[in-house]
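In structure tokens, the next block holds one chain alone, the form predicted on its own.
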Amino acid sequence: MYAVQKQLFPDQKTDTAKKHRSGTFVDNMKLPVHRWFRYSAGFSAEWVNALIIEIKEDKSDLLVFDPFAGSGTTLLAADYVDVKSIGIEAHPFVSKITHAKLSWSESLQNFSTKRDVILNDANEMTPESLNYPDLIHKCFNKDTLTKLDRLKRAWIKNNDESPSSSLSWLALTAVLRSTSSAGTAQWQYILPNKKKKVTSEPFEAFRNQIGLMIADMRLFQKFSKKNLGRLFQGDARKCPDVPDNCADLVITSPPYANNYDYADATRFEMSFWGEIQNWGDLHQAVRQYLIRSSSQHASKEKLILEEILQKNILKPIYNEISEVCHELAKERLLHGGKKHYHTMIAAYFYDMAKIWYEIKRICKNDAKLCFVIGDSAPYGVYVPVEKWLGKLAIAAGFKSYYFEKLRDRNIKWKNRKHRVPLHEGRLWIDT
């Protein structure tokens, strides 16, 4: 096992660059099963699994717990060493991606049968009004939108809500981009004034991508028999779902505080699924509901500042985030956009302190935890997340915490609006 192991995770302390790239997503990217789909907001799996290989030898009993499960990257590690997992994610669409993948364990044939009747079906279906929001018709030609609706509509008429039903939903979701003449921005988001020249036809692509699922299940097929890994969908500010003291480790990336708007990262295919019909749709059906990390979601809630750093929870940070904030207050006037940073970052450190007294009560006594984050500076005004996320930490009953820099950012000044060097980093917590 441990040699199949090694194939899969060369041992990343043998190469600096990598180490210092392990708070990204970068490397998954070349990973079975995590390459399924690319979700910019992530950790390389690579150090997860070092990690939890290395606490299991203390700990045969194993538990990780993710409070912000993101598109799998904690729980398929530990899925790869046969440890139990406990994951939250509350984006809707992003869950479902998680989901499909924690479905490696499906049999081969159900998986390729299922793709099979899917095509035939496709194949045979005559084309329909193509009735979507304006986003697609912009993304897709009308013929490969055709296509790509036929393959939507034979899934559909197949969808038995199988473990195979899954897997075939999300290869034709991860074959979107690339059948589009849209570009994609480095985080995710669809520019569909910037195109680029297409080169994958959809039924091919859609063949291709799950030949390439299919070879990754048997190959993780060989060394583990099922998934372990159990996913909610739900909120890690209040997951009762998740019982008292049962976690081990903790491993996991919260939402950064520097505006990356994670509802939009999904709009593209939510739009080609039909959950949402325009930009406005995005927080109904997904902002609402995660931590309010960008400046739209603070907007749109019409915050109040002196509300939240009122709130009792904010004491042990009261007087340096009350300055900070205020400060983003004046400075916001001086910008066209009158970006909403001020009630963004009193409302990003409310949300987090509530998840450190949730974790606390998962968390076992002897827990190891490992926050994967990064600094943030709103109009240059800077904002020492690991410093204050581990004070709330502390308040919330842990002992103690210790940042270990990965990695600086912000360091090519050229088209940045501020220059403010921030870095990215480990929190480790002691219980």
Ligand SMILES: C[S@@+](CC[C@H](N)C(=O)[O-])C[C@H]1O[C@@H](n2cnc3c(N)ncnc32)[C@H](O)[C@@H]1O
The other form holds:
Amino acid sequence: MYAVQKQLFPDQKTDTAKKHRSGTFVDNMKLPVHRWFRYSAGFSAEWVNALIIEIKEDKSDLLVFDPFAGSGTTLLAADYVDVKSIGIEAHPFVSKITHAKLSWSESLQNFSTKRDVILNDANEMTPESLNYPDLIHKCFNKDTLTKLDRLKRAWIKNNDESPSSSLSWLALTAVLRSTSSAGTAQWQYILPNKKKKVTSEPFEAFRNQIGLMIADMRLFQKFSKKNLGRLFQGDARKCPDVPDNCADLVITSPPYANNYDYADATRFEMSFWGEIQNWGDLHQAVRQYLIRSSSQHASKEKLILEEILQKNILKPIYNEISEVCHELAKERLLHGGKKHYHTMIAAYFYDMAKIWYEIKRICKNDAKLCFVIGDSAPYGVYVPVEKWLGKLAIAAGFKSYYFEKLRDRNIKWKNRKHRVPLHEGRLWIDT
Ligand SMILES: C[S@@+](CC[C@H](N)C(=O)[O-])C[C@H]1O[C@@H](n2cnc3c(N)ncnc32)[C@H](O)[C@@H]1O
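Alongside the form predicted on its own that was just displayed, please also present the structure of the form predicted in complex with this ligand.
The next block holds the full complex; its first chain is the one shown before.
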């Protein structure tokens, strides 16, 4: 066992507890670098790390690929043990966060100098009119927003596109939630009308956040000298930046077909930085680039069910998916929201079918693939996600698939008054 595991993962849990939580980000909030930004869609770094170490025992010159890199869990876990990795992330704001985390090898001196310059300039700045979207005014009191605005202007003034700039951008982004009076829902959606206690003052929070980041970087740099992880902001359905036949191991978790809106999850932070003005901007700024796993996405694109179902690439599951989507098309008429789950499910599998072909191109002949995935039941209609993904993988040229269940879940859909049991686990694919 690597010494790094003991130092970086000090809070060892029992095997069962760890297994149940390997699909979640919870434990990452105790881990250096991973904890710089809470990304509730992420999975367990400890599990990824253990898997990489296991495979590395047989293959020394390993390349790990994560087509849905998110907050960079896989890439950082690979960095921990000096393994090369490539990630793709389509969400522009999440990519920026991950890019900053991958700057952990920056000189500590440069980063602390950048912190001091920003804090000094922010201290000297006079307040200006606060031109922010309504959401931001609802989430902060005036005094707090004035201070955050000074920090933001000081950051902009000193931004030189260096790793230290990227790291200090993340530090300011990371303190927005703790300095805000707005609550956060389970999936990180911001709740401006649900007030909570403000736990920190902006200047102090920014300084503390950078203190924590520097301590983490010091620890990380003790084990690993070089950042080997490369992140491309792009689309995993077609990623020409990644060469053919290069990946030995794919560890990833794609969006689930469960209506989670990745764009909405960063609405608050993007509004602060001026990247969007209102909720309506999210589609153009983010959603259009992503796998269609939310009904917002499907309704905005005005998708036509039959057109998607007729796509050749969906042939291997045509009968099953067609039945489910038509049932959803009927079911939606019985519900107030009339959500577009019928087209969402069709588009989701259409997008994911393309992913398999692209991954097949990128993988070596003996690669190992693991997808952390959950099934779903919109409006109580069951969608056997892992079975359909497995069939689509075979159609793209993979040999076989096997699903290892990790835990039961139906938290989200329980709110919608149905009792369809759901689960989450690892879909292993053989090349
Ligand atoms: C379940 S999350 C992965 C989280 C990651 N394992 C982590 O620990 O942070 C899925 C990610 O896929 C991204 N995504 C969605 N569509 C994509 C696409 N077409 N190409 C690449 N990434 C995409 C989402 O933005 C999201 O960050």
